[in-house]
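Presented below, as structure tokens, is a lone chain in the form predicted alone.
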Amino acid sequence: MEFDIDRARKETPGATKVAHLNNAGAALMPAKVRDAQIRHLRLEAEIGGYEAADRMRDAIEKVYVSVGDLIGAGDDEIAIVENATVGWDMAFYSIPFKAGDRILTSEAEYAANYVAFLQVAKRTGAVIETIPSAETGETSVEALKRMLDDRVKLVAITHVPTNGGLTNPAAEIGAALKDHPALYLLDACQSVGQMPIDVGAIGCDMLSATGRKYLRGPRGIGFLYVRHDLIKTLEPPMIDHYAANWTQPDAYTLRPDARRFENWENNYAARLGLGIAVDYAREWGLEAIQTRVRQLAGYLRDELRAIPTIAVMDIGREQSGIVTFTKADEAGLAVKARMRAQGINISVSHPGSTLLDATRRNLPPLIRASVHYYNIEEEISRLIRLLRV
């Protein structure tokens, strides 16, 4: 069935104002998502924040169901948090590492995650090891299998890295870990909303994601999935009286569900916006979204390769909607500024974002154009024309 691009753009107010090719940063919100947040903010202004949350309780609770349905999880396995990093950190710092425990991660791991590895290694004596990449660029599952032993406590992978275009083989990694006691934490910050995600099929124990990127939700909201049987074994690094009940002067009891990773005070407007964004994505269909994104990204890569001064830096057997490249005669930040002046949003990914991959491949700052289903070929063609200058 043909993708209804006219409807997608009509329902995206920003599509008429800018060529937005920075969806891996923050996508343009649909009108439905914007309006849901504004309605709730107005309600808070009219009747009070606590009272507004009480009135919208059923809709707020439904967000957990929607997020769970999106990734094939139960609503009790979902925590809604301030952002994906908070979700990832709450999961990671709940794991009781000790000296000699091994943390296995990918060569394209994101800086926010890797500095947490370094901190925990410094505190506990745990060891960080990098899984080699396959010749095509993605994390090598065969190399992972050879590295597994009884000291491996955690395998933490970024599903779609911030640059490089690749999609790591999340389900193949899950299959390799099926009979191993190591925990599997997947950073799905840039894959949720771009492609179908099923935590059961992937086999991950924990997954973090954001609202603002390919889900097209608000900034300042994200979620964490934790497998039901695992929840009761993890004590969050920080708790409050929402995550736990104060049962005696010297005792508390943690919640039995994933909300033990949340805290009391929340941005309910953003939560409602996230719920609408999730339902909107499912209305389009994640398979249809993935197909459309891949088509646009493929077209962009082909056009870029036809420019003599451009080098496309993407790797991986399976590539995402994130396209990264360099321009021999112009620095990345200069290209970004020039495009913004022409109404085109792109970004620059610096080596420090993926330091191991950048060092291994000797990468400079990379120009990043990340497409979504509401983008059109004419926007890409305009970017290409300007890059030829």
Ligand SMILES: Cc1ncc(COP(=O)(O)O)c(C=O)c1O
Second form
Amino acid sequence: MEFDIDRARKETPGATKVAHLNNAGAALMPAKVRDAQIRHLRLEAEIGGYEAADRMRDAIEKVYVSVGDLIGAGDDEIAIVENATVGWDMAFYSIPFKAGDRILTSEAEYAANYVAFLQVAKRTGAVIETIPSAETGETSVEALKRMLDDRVKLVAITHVPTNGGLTNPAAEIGAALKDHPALYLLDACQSVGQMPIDVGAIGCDMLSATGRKYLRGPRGIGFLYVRHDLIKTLEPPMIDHYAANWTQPDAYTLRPDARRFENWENNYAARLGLGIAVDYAREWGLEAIQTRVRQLAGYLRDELRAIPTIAVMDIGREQSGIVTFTKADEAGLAVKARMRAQGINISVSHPGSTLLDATRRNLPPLIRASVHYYNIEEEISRLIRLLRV
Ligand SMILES: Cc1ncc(COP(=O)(O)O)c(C=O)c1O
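Structure of the form predicted together with this ligand, given the form predicted alone:
What follows is the entire complex, opening with the chain shown before.
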């Protein structure tokens, strides 16, 4: 299917103002997402915050259905939280680790997750082990299979790492874990919104994602999926009177659904914006989005490779819309500043955000240009022209 780029850009207020190649940071919101939030903020100012939430109750509830539909989950399996990290942490810290339990993770695991592994390892005596990567760069499923034993309690993988262009083989990993009792936690922060995601097909038990990146939703909002049967076995690391009912002076009962991982006070404008963003992405179709993102990222990588001072640092059998590179004669931050002055948004990804991968590959700060379906070849060509200088 041909993408109606003109429509996509017309519905994106920022598209005429900037060449936004920082979609892995935060994508440009469609007007609909912006408007839904502003409408709700106005309503809160005009009739009161609690009263506005009451009035919008159905739409607020529907956000769970939209998010569930996006990833093939039930609405009761979704918790809407502040960001991907809170979602991931609520899942991870719910797991009762003990000394000797093994946590298997990928070489490109994100810093926020890895420091949590380290903290839990320090507290409990659980051990963290990295699954080696295949020669092509993605997590090796064969290596994972060889590492499995009955001490493996968790396999935690980043689907699309924050840099390095990679898409990890999430469903192949799920298939390898099918008959193993280990829990499978997928960080889908950078993949949700740029490709179809189906938790059943992937076979993960828990999945976290954020609103502002490829979903084109608001900042400060994200979600966690937890498989239905698992929810009741997990005690969240912290709870309030929304996550649990205070039933007796000395007792509480946790909610039966994934909202046990939430708390009471929320940004309803952001929630509504998230719901609209999800519906909007589904209107375009996640397969069509993926095709377009791949095509633009492929074009960008090809053009970059033709510049002698540039080295594309992307790995993996399957690659994402996140393109990373270095420039021999110019530091990443200088390139970013020079592009910003020319109305092009890119970012710099520091080694500390994926320290294992950065150490293994001896990576300096990487220049990151991340494309979305509403970008056009002309924006990429402008970037390339300026990089040639
Ligand atoms: C792979 C990955 N996981 C998790 C996160 C954290 O997401 P959030 O900032 O929404 O908590 C990021 C953010 O860049 C990321 O790239």
